[in-house]
Structure formats: structure tokens, C-alpha cells
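A single chain comes next, written as C-alpha cells; it is the form predicted on its own.
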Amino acid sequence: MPEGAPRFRASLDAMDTSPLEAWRDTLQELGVMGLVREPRPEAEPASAPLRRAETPSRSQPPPSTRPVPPPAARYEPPADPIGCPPPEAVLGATSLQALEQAIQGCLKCPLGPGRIRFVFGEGNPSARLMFVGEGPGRDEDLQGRPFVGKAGELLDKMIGAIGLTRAETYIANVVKCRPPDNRTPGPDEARACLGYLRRQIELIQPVVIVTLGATPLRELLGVSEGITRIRGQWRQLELGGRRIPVMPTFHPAYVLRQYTQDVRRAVWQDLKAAKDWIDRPTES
């Protein structure tokens, strides 16, 4: 019997009480322990992979260390009478030409330094019908004239449809300088120019004003309702001791974007009503 047999049998007998330990001991006695896989230490749980949102960026510092941009510098208008025309120069202008000379160097608001041309307005200085838009666009800024782009071409056709020419009317805007990206003028920008527009109206003394879009209606009359709801409804502007009827209608740029039969019919009705008003016989 082999030398390790007694212990082998003893190990087998011991398996009744501790079979796993006896099996291990027996294999050790026979020198075949290498066949038994050594117990591996418990592996530490692998850390969860970083989610994409948690992966630190190499190009950006942590949020807590990001530099805070400085606040935008407040625009300070010049104090000289050319860059900031005084009210007495505006009210003292007795003609459109004199008014334009008094205000064409205006830098009251941030729009002034960014303009190419000052867009005063043009037309008949004694026009019975006056159009007031929002502000110059790219083409107007280049040429120094109001409504000369695509919207201006449509406005000319609208005026012709009621039997008038552009030269018989007067066309101006709330602001005289182009807002960046043709955006709507801000309240401060509109306020800086509003006195100029009001003086233009006083000098022209139109019988009817047609406002184009929501901005002139809001700035001239304080009406903040949407133009879709208010168009075609007569309003009044009290200025210089006069009450001037105001007809709100869509801006030509809006008509170009929404070139539907309903929109075109609405504008036609508004302009026809304005034309009928100026054609009414004057009271003797």
C-alpha cells in the first residue's frame, strides 16, 4: 500500500464531517494541489464609468473657475450739440431741411456710431398722407433713404394701387439709424429719436398717417396690442394742437413674408380707407 494511503483513507473518513476540507488535504498529500485553483482575493468593485456629461473637459476650466465676463459698458452719448442735439434746436427748426441739418450728426443712442448713413426721410414736405415705419434696413443704411429695399418696392406698389406716387407722400421711420441685424429698435433707441419724428409730423402736417407695423404704433400712440388685432382700426395722434387720424396696417416686410390673399386684401382695405379720408371734401 502506498505510503500516503492510510492518511488518504483517513481523509476519506473525514469527508463525512468536512468533505471539502478532507478533499483539499488529500490532494495536498498527493502533491496535486496545483490542480486546485487558488482562491482569488475579492476584487474591488470597478468604478462606474464616467458619464459623458461628467467627463472633465480639457478645453474648458471647471465651472467654478470660469472667468466671469465683464458687464457691457453703458453707452454714454456725447455732450456736444452735434452729437446730442438739444431740444431747442429740434423745436426751433422751421423746415424739414433745417431739422435734418440740426440732427443728422446725432449720436444719442448706440445706433448712431454703427450707422453708415443717417436716414432722415423723404417725400413731399406738404404731403397729405404720411407713412411711418420702424427703422432703416441694410439697403436704406447704404443709400440714406427710407424704404428702398424689397419692402420699399412693395410699398411703392401699395401707394400706386391707391392712385398716388411715392413723391406725393412722405415716408419716415421711428429711428433714423439701422439697428444691428435689422432687429426691432429698443425702447431707449426709439425714445432718442421720437422727438425728431414728432417734429417732422408737426412740420409736414399730414391729413392722415399710416403706421407700418407694430413699432410706430407703439412708440407714437402707446398702443401695445398686436398689429394683427389692431390693423384697420382708426386711432388718433394728438400733436401740436391737432388731432391726426392714424391708420395702422401691416409692414411691407410682413406682407412679403405672408404673401397671402387675406393679408394683401387687408392692406388694400387699410390704404383705401386712408385715401378715402384724405379725399374727403374739406369743411368750409
The other form holds:
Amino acid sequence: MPEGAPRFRASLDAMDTSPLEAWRDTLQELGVMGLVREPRPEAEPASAPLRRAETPSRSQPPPSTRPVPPPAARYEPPADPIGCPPPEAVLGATSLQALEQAIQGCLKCPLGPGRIRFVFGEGNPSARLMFVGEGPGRDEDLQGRPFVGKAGELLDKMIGAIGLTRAETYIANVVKCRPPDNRTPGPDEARACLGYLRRQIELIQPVVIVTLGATPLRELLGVSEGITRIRGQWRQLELGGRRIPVMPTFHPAYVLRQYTQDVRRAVWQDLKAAKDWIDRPTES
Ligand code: URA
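Okay, that one was the form predicted on its own. Can I see the form predicted together with uracil too?
The complete assembly is shown below, putting the previous chain first.
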């Protein structure tokens, strides 16, 4: 471990997910998508051609004539400017406070009606280092603050290990409302929220962004390679006429699950690179 490397205190015992959920989360963290069970139609439509094996015989009942249920109703967002803040309200917000005010009633995607609290993000409004996670979990939903659960405790330690405090940075997520069961936000949900995050970044003007896990990297930069392959490699976000260096690293929840020296060292290196960048002497 490099000198001064962090010793994150955590254990697998601290996790409150089942092994199966943890495995699913690990796969998703590594960029494996599509772990969604497709609903099976209850019955084939009466008019569908019968497959050979299903040809009814005298001993078999005829195929069901029960109608196929219609696809799940699509979510219809409200048309009012509180439930569906118009782009001009988002782009026209000239402070984080004004932005939060404009979007905190958002119901643009199905995550909105399910939330307890809107988790806007928090920290130093002119932070040089900004973290972007995936979306609020249970604790965040209850408290209305990002990264306040177990993953947040570890994030705080990670920040401390590079000589900063949480309050000196800014912490936000791709989506501002908790996805049910802490699942990865779907593309439509992420897209509905992305404009908010982009405006937040424009207002903060961080020197460096550290993305936590695969989701912010995919949604913010369109990079869909697995995080294991891509972490530690600088990327760039072009936004508002600026190019912001982006350092991808593992999500703290993943670090808690894979609490190996290699993973901890990798995160340390990534955060150290980000810190070195914000500390570098600039030409005046
Ligand atoms: N995980 C995230 O990605 N964000 C949070 O705010 C909490 C947990």
C-alpha cells in the first residue's frame, strides 16, 4: 500500500444486503446490465399459432383463451412546471439554491412519486473537487442528503485520506430520487434527471469530477465500459464551454463488498490523482 494510503474501516458484516443482492450489485457495478427478469406473458394470444409441442390432444386442455394483459401503464408525468420543471427554469437558475428550488418538486420520472425526500446534493458550492454517485439509497431518501449511509461513511474516509473534508467537496448523484430496492436507475430515469446534474456542475465549476461506479460514467460521459477496466483513466466532460477532467473510480458500496487491498489501493490512487490535479500549480 502506498505511504499514507487510507485504511478504510469497514467489514462485510456491516452490509445489510443479502449475498444474492450483493452479487447482483457487484455485477452491476462491473457494468453487467440487463439483470432484470422479463415478465412472462400469462398466456399466448388465442390467435397465436400453436407450436408443435403444444398441439392439443384429446388428453390436453385447449389453449387458454384468457386475454393477454396489456403492457404496464406508462408513467405520465404531470404537465405543470413544479412536477415537470421546464428547461428554462433549470438553465436559468443562477445559483444552486435557485436550482434546487426549481426542481425539488420534480415528478418527471416514476422515481419522483416514490421518494420520501428529494436528494439534491450538498457541499461547498464552489468546490474544486466534486463527487458524482448513482442515486440515493434508503438512508439518503430518509435524510434528504447524499451518501449518509454505510457507503457514505466510507466516502467520508476516502475524502479524509486525501487530506480534505466532506464539506470542502461537493457530492451529488445522477438521480435525485431513490430507485426502488436501490436498483440502478434506468436510462429514462437517468435521462430525466441528467439536466439537473449538468446544471449543478455548471454552477459549481469543479476543477475535477470523481465519478463513483459505472452509472455516472455511463450517464454523464456515455462510457459504457466496465468500471474495472476504466477506473483510474482520466476522461473529460465538456460542459458550458469548459472541459472538466473526470476521474472514474469504484463506488464506495463496491469497495465495502470487495474489501481487498487491491480495490482499496486502486481507489486511493484514483483519489490521489484527483487531489494532485486540483493542487497542481497553475499558470497565472
Ligand atoms: N449511493 C449513491 O450512489 N449515492 C448516494 O447518495 C448513496 C449511496
